[in-house]
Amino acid sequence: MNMKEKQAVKTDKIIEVKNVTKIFEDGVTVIDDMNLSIKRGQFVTLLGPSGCGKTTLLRMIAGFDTPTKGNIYIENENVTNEPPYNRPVNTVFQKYALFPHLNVFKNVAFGLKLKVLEEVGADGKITKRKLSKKEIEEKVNRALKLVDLEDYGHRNVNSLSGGQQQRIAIARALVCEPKVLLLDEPLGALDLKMRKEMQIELMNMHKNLGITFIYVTHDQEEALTMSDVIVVINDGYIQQVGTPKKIYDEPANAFVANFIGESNILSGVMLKDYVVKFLDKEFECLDKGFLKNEKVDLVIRPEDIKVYAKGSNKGQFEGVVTSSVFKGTYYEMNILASEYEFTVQNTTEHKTGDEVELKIVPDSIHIMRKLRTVNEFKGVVSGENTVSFCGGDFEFINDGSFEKGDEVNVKVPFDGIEITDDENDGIIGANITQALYKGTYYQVQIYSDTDEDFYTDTPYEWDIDDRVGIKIAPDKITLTKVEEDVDEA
């Protein structure tokens, strides 16, 4: 194989997810019209919070779940309705799923004993056979050597440590020589030290084997450490795909910036190319291509903020250190400046109560388009002064333009949503799914029981998964009629 052919094999798409949607029986949409391509030989991590859809996507690739809509291709073959055993993939689960009544050797050999080979004879006829005892033994020993457990074949799996059991599960998956190895949070049950060791072992295995790894985790550090490519998922949508460095340095939106590493996330206005305003000050930046005066989110990483003693006249903000914690190689400080509490990481300590100056240079500011600037929903006028949307009837101010039965577009500004501690005090119930600190307020994302997202700006901090009620003042609801399609003559 020449160099050009080798390069083609290395960069071709081994898996394609095309317009895939998964809706569970209870009507909840877990994956929504997702498209994703994975190249051969990559270590790809599906990263996101619990319930975002990453494990469901992995299970659909494996064949354990079937998409409600869309198709999945492996090596250009549509495998959407193929059972797991007909796909060139194997899965390693978080709970290992080892057989307690079999020893290590027999656990690893289990899949090989079921495997059927197809061979083409000299006459062109295809014959089927099972692997011989010698072939199974050779393959099992090779797999055990790969995970550094070649002398453990006779051992009972219950006598092994968690890390050893995990390696046995990996050996069992690799012994059948899959083209894709799927790993569903495989290190979740291990302690921190063992996790670190297994991360290195998995990276070495991937390098030595050269096959495609697809790894599911909610651990950001794990994803940044191990991956060639990270796919960030939230609420069934892909938020960003990129290298670990790209994801960290240039997050696509506030969710990615908040989820990956420590971040200072603020709201601002893009005055013009290379100039952004936030916290009532104008700053030079390296971003362009935004509309004039477009509202934006921006992220500044803690390690990119410079700290000086008060009186240096080097900073743009004056602030006070509210906390300081030594983290080994740096001090992590919270510094209150211009009503925003910055998280700052610096090798020089400034103690609690110290007055300081902060400087933010252009290349430390990354501008992101807002995911949403207003809440928008589809609704129906349900009464003289009520509109039905997201499973509830909300009062609105009717100027006489709307009649019962009118289909309408509903708009509600972020500050028009009121969250209540008791869901019974609201018109509808919902769950808190995300909260971003924006200085003088928190921007909170709320997921309703009808599968809709609300965004609200609130002075109060809320915990993820809190059950809440949603109320909206009538004067905060704006309606426009849905225009009917007119058939052209």
Contents of the next structure:
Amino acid sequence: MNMKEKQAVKTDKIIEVKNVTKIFEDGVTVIDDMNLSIKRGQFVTLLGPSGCGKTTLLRMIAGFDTPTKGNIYIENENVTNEPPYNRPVNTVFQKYALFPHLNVFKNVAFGLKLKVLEEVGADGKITKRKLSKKEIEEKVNRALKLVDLEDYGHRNVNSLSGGQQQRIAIARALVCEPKVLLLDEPLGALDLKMRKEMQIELMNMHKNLGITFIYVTHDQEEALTMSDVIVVINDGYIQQVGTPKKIYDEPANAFVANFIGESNILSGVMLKDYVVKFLDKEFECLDKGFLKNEKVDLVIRPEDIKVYAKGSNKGQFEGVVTSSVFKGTYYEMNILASEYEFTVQNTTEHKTGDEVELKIVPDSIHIMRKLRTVNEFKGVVSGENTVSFCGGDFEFINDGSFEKGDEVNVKVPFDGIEITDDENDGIIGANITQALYKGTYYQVQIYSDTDEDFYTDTPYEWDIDDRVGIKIAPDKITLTKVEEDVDEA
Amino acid sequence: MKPKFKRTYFAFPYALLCVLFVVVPLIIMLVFACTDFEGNFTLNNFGYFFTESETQIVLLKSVGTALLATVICFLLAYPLAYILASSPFNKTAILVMLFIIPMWINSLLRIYATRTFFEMIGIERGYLAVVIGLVYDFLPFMLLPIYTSLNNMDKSFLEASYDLGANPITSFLKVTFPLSMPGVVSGILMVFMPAISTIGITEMLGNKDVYLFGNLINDYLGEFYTWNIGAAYSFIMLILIAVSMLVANRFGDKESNVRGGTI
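What would the structure be for the form predicted together with the partner chain, rather than the form predicted on its own?
Next comes the full complex, this chain leading.
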């Protein structure tokens, strides 16, 4: 990739948070060495429990708080020490913060009256001017129309309902035409029905305006509904960055699985590819690439567990219903099986005390690594000093003990995998699927075209869905013959 | 039937007190103001005010002095309140208390202390001493409401202003100051109204050249045969105060309808 292309890719990131740490005056670390980049035009949600640092992160992007360490870039420009009034972002505040001494029109016009336009004249001279009264009026009316409150300009802001105030707050921020709109739990104060309506309206606005939205919420349902990308934050660390579906279906760790939707999280052991053992039973699953007998976390969503009456012989194991609650469209049941109490959602009711059979189909078991340090693949020695795995021929240092055609287990430590910007610079091509921040480095997950996951520890941040190449230094590859492996076991 | 006991009954003692010491004296004053020495109905007492230009000048001087004291109080109190309400100084209430404590001391005692102090540092009795005395005496009444309104102001308004592109100075002029108006208005009223009728301060800190409306009324009331005029002049001042309060309250209402409120 040449320089020009690289720059084009760079400006695609509208906001970059680099190694940002925020320690409050009382010594509490709210954000710990965080890295994050946000693509232009996306609807990004910062999701996490209260006190996780998501609002602090937003406030640092807006400029109300300054990072203790690290930098924040907006369109490649370091804005870390810029005051909020010099940043091309606008905020919708949690409690709206509409000026009570101004009416609706003046509230919305507040930012416009301060705006200084730079115009390049015919002679190339840059002239600065303020917006004319007529221009302001037009823009304000357009913004009010956008939020469906066009006849409310003369109204006192305190005479409006919560939902209307919310819309005015959005109009006031949007009318300034920010590059990024920051929303700090804007729907928190609204009732459920109003919140649902506003969610849809915000999504439509995002779609129509094409502005990047950064949305802070602790409501996982809201995040799943609205976002292009969800950033799950806990304890000042990013736990996972991904699309709503990815985060729901493939949580990176037990915290994410627990926080996003209801889930059953169990510990298990991968006996071999596609077989995991938990609750003393073996289950088929769709995951592979784990070590033999590797301990793993696994998550099963409540709606993915099938429940049958006892004696039907359709289930894989038995359990007893300990509670059953009707939730409108389904029954939520707790079912005790082998000392683990599953939360199960099912449209068929099973009463408390009923003995039932449970079934978990392979694709509803999601396996999460507990801790990984080594990538393991199955491969074949393909030449004198090359080994073929994951669709590529990698060089390795052959001490003479391997011959062409030998089936081998390939081990590559996390720091042995090199990611290249250009796919063609690598031995194989792959997609970045996850960048999990681990405190001092990123654990980046790369998904190869042969459905293998590579993990690597890197100080650099990579964007999810980026197409990259994978390179491995010959001395980082360790081979063991498959037969030997079996002997050892 | 069980006798009904209403919560409003608790207000009766105060109502009684109010009738005895506010309403009745006002009626007595009104009677005096509208009668002559022999008790016949007349409006001449009020007439004197409009015919004697000297009296009008004294009133104007009183209003002017009260305005001057109010303006000085405001100019001193607002920056002070702003600093006290801003975060580094707002950690403890001790600083604020230091400025508020004088309010707790009887004003007569304070004026005595001021006189002694002025004698010590060599400020002569006169108009300047009266103005300084007024400012010193009423400063806390200006400070407290402004401080309260600034301190209670939601920080997010200021953040919203910065967010919309206003620098600190613009933000102060367009957001902070307008939002502190209720405090400013009630501060102005609490200084201006008592200052206009001041008498103790002029008596103790002024000299014979400082003769304000309060002194005038005092002198009329001091002589038995001029009570009626004194009562009429008192009424004129009362009306003046009521009007200024109405004007100020309307101004305060218009500027803001948030907490803080006027008196």
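Take the two forms, superpose them, and find the largest set of C-alpha atoms that agree within 1.5 Å; that set is the rigid core. Residue numbers count along the first chain shown, from 1. Not measured: the values here are computed from a predicted model.
Taking 2 Å as the criterion, Thr456 counts as shifted between the two forms: its C-alpha moves by at least this amount when the rigid core is aligned. Positional change of Pro413 between the two forms reaches 2 Å or more at the C-alpha, relative to the superposed core.
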